[in-house]
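One chain is shown next in structure tokens, namely the form predicted on its own.
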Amino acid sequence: MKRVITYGTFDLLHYGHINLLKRAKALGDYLIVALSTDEFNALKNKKCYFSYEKRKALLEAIRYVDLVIAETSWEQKRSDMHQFCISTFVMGDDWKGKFDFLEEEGVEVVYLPRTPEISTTRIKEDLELLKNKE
């Protein structure tokens, strides 16, 4: 079985996220999503609209996702490759080159193009503009 893993925050889930998950799943038989916990997001200075538990429930409802695990640190990626017998590590191409070191663990590293017209950051910015117009 070819196992694929991707990592992310997946806040304000949108069709760009779904596109990424669909393309990641197409690279193997089993897709694991490592979801950043609220505590890990705080370390990254990120604030989510939805809690970890709600984001996890949303991801678990997506047919492309087979398993959701907690991402609690940057360092766990190396051990996850072995613990979950990963064949392919997938991230959006905005991270290109940042995780090539995982090839040393015998894992194929793939950077997929992002869906250009959508992002959580853009949604938050658009909502802020709407709020300020009121």
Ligand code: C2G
The other form holds:
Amino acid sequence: MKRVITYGTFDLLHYGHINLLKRAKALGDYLIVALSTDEFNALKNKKCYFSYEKRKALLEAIRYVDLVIAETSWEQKRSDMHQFCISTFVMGDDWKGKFDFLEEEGVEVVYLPRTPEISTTRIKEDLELLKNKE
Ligand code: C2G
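The form predicted on its own done, now the form predicted in complex with this ligand:
Full complex below, order starting with the chain above.
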């Protein structure tokens, strides 16, 4: 059983997130998503539209996702690799190089190309423009 993990906020879930999760799952047999809590997002200076519970429910409905756990700190990754018997750690390549240290824990670190054009920020900005046009 090859277990894969990825981390993120996944607010206003969109096809860029789905593309990432689909490719991450294809790297193994079991995909865990460590979902940023509302409190951790405050540390990341991210204001979410959906609460943790709603973002969790959305992710759990995705066929590629096998388990959603909480991401509560920057420091939990090393221990997560062992606690969840992870083979492969995956992130979009906007994080390229930032988590290479996890190779010291015996896991493969993979950065996947981001899906261009789409982001939660872009969605919010475009909606704001639409609202101002009304
Ligand atoms: N992503 C992507 N393509 C996009 C948008 C996002 O591949 N167009 C990927 C990101 O690279 C990330 C994942 O989707 O791997 C989740 O994106 P965010 O929710 O923005 O995650 P982030 O806030 O970067 O949190 O400890 C790590 C952090 O929790 C990552």
